[in-house]
Amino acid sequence: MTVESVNPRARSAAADALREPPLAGGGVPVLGHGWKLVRDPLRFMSRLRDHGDVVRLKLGPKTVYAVTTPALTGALALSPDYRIAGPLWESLEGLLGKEGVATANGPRHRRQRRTIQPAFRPDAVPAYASVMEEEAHALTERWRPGQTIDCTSESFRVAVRIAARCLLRGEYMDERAERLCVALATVFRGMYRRMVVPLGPLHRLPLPPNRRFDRALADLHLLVDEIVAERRASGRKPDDLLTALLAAEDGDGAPVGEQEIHDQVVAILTPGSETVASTIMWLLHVLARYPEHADKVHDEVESVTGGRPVAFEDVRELTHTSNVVVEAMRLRPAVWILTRRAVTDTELGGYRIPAGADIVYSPYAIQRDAKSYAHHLDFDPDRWLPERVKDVPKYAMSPFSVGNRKCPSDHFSMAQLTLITAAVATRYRFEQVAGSDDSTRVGITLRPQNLLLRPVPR
């Protein structure tokens, strides 16, 4: 996708013949269109095609460029003339550092993926099977009939305890999930809107969002460094992803330092586990709104165990359970927004880009895009079916993303909610009740805003 040229002079000027990308309507002075992405920005992201397949947006005093189809997306991915950085990336560097595999580059982010990879290549998720199984159906047992479940604390604590019993072989128990979820939700929702309005000092006044904003960062630090902190202070060495780290070393063959580890463990616990505990909101949401897939799911866990508890091994032949999974992501991702930087002048669709612009797209707009899938809206499980799936465009869905910033926990992830889906789904049918808000809580992740559920046995 790059400009090619014999000498920078040429570039250039092939560069300049390319054309400006036009600008989206609707801005208002000072904030850009950042105002649209702080009232509507799902409903605005999703109408930037009918505009180009390239759209210049302007976010305060910056200028970004949004890219709105499948195969530019793809392009933009697996491009090496774009980097990790951007206003995603800069909002979230206060709790994902600037030291972690999740916002690192090149040879660090190359070193720091050969130390977590091995813990989730597909092979080794077997090894996880009975912390998943246990998990999954320790959270139906702690249902009763009739109670009303919080599924926004439910979907974190099974979240959290899988990834710390896994990959970090901690018994970090409900109290430590729900101080993640809480903390979580104030975070998240502060990075978005410093994301969308980058007014810089202004959100450093002793204002109460900013104010709750950094007494929940600030607990999430903490909870990180009492994990590691306890890990060094009881000497053991289990074969767990947090050992791998403790004993990591950098390019110079150096124990890689606090911060890293520091970094690293908060990757794995804070990003990881907000978007699997969404998506098993999300998940808790499609069984409840449509009855016929679940008791579909049903059926297929039935005949497949027999009757007995659901396990991992069964995971690979619920192939409907999996659609169903997969469907909630398209039209729920949880990661809602992505950000990308330009190394250099290059080009999308024949559009110039500059080098240093910032580049954004959405995983939400591109999978409910009218022209990439027949009824776009409707939830439907068999268009994953091996007859229909071709008809998919490439890049139409990649909810684990595509090239070396592929999500490596990616098997690790469609195993957990597979089995979780498999198993609240054959105790139980459910039900919305009063006070329950399943509309769409907007932050850097998409969640419901106040699902609360009631299971009613089978």
Ligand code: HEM
The other form holds:
Amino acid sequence: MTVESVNPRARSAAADALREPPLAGGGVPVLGHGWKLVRDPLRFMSRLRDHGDVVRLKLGPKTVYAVTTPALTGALALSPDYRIAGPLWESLEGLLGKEGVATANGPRHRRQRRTIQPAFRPDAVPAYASVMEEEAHALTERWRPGQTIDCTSESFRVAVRIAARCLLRGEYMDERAERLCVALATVFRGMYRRMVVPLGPLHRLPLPPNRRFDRALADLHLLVDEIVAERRASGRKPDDLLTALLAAEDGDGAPVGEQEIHDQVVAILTPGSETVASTIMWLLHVLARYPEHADKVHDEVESVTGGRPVAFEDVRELTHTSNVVVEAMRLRPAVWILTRRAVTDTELGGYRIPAGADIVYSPYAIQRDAKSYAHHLDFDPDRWLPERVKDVPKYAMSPFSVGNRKCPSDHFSMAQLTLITAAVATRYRFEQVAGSDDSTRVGITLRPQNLLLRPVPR
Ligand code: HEM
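Could you please show the structure of the form predicted in complex with the named molecule, as a counterpart to the form predicted alone just displayed?
Everything in the complex follows now, all chains and molecules, and the chain you saw is the first one.
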């Protein structure tokens, strides 16, 4: 049954006739399922499918709906009955601004997507080749044999530099990219704490971590203002995303406001660096943990390049390397949780979803589900070979999401991740060193707690 009547009253009556999703088990009085979600969110989200395709969760007094099957996450992402909202987005808005593409809805969102999309089109990505190559090789050149690499800062560094240099091009970017790295790493750490413990006064106390967070957030906004002001003052209009943002017009043909330009730059840089950095950390982890796959990547790159430094145009031939990237993203998706809000009474999987309801789903749970993947927890890049990929259910692997909120940067991200993996695996083997902690740290993204590796030259 669907609720597709154009008449809102008829639509609402039809929605009322639908079943209510079952309540997930394991809730406790007062806190409901909240304590489990805070204590072990990945385990909690991964077990919800046992309770139903759509289940109700109690988070304190609030009811939240969780979607647990690949097909229904696709239906949710593609349906116009939901918009971007919910606690995740509200806390992001509070810190990063309300006027950027990642948190906008409706006509403003469509207009902003039109502005940013050209910079990410598959045919635009080759223009970033030289920066991606330079940064991937610079990463390996920074490392010395036997040295301990702090994978968190190294991954952030390269991710921020590539995003900033490619999309906001400019000479000043090198020095700014370093400042952006420091600011973003601190902001992301603090932001997750503020999301899971939304106690405003606590975060305003003049404690060192709060001061560090406030300073980093202020510097992030200052940096963005500087970048915009300098580009304006230079009079230059290179063919890049910043030029497109500065030239954007609102729905009435007037230039967009300063706040929107600022929030747009923030909205692109922040998701762009945190997600890529986390994925690079997991890729380095994979290379250390599965030396046989690292060797296979090395052999593939050598056979494609014949021993010269790997280049952007090799990427499309590096099929195994790309499958390693996809498999790493399957098991450790940077974006592990997503939320939506119903804009109307509607249905999902035959269940009633009331207007205003918050809906949550976990790409982590979906991509590790035994119902979708044979040997679901094995790291097996060959499951992405053409003859096997057809066994993967639709929407069971959507790390960039689908629909109108799909990440604009899927080609841009895949190109740089494949290139970086190829560059580092051809030059080094990796070993974890004492003090390294590769357990999963749950934050706004998933990443290793503190991955420390030793590069061993090949
Ligand atoms: C491994 C890399 C990345 C992953 C896994 C990833 C994942 C995602 C996902 C899942 C969404 C959709 C969120 C939703 O449905 O609610 C998204 C949106 C977005 N991503 Fe990415 N992303 C990555 C890299 C990037 C990069 C490099 C950039 C920019 C430089 C970027 C910019 C954005 C923006 C602007 C949105 C909001 C789109 C909209 O709402 O219309 N992402 N990303």
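Since the structure is predicted, the reported quantities are computational estimates derived from the model, not experimental observations. Positions refer to the first chain, counted from 1. Each form is matched to the other, and the largest set of C-alpha atoms that superpose within 1.5 Å is called the rigid core.
Relative to the superposed rigid core, the position of the CA of L385 differs between these two forms by less than 2 Å.
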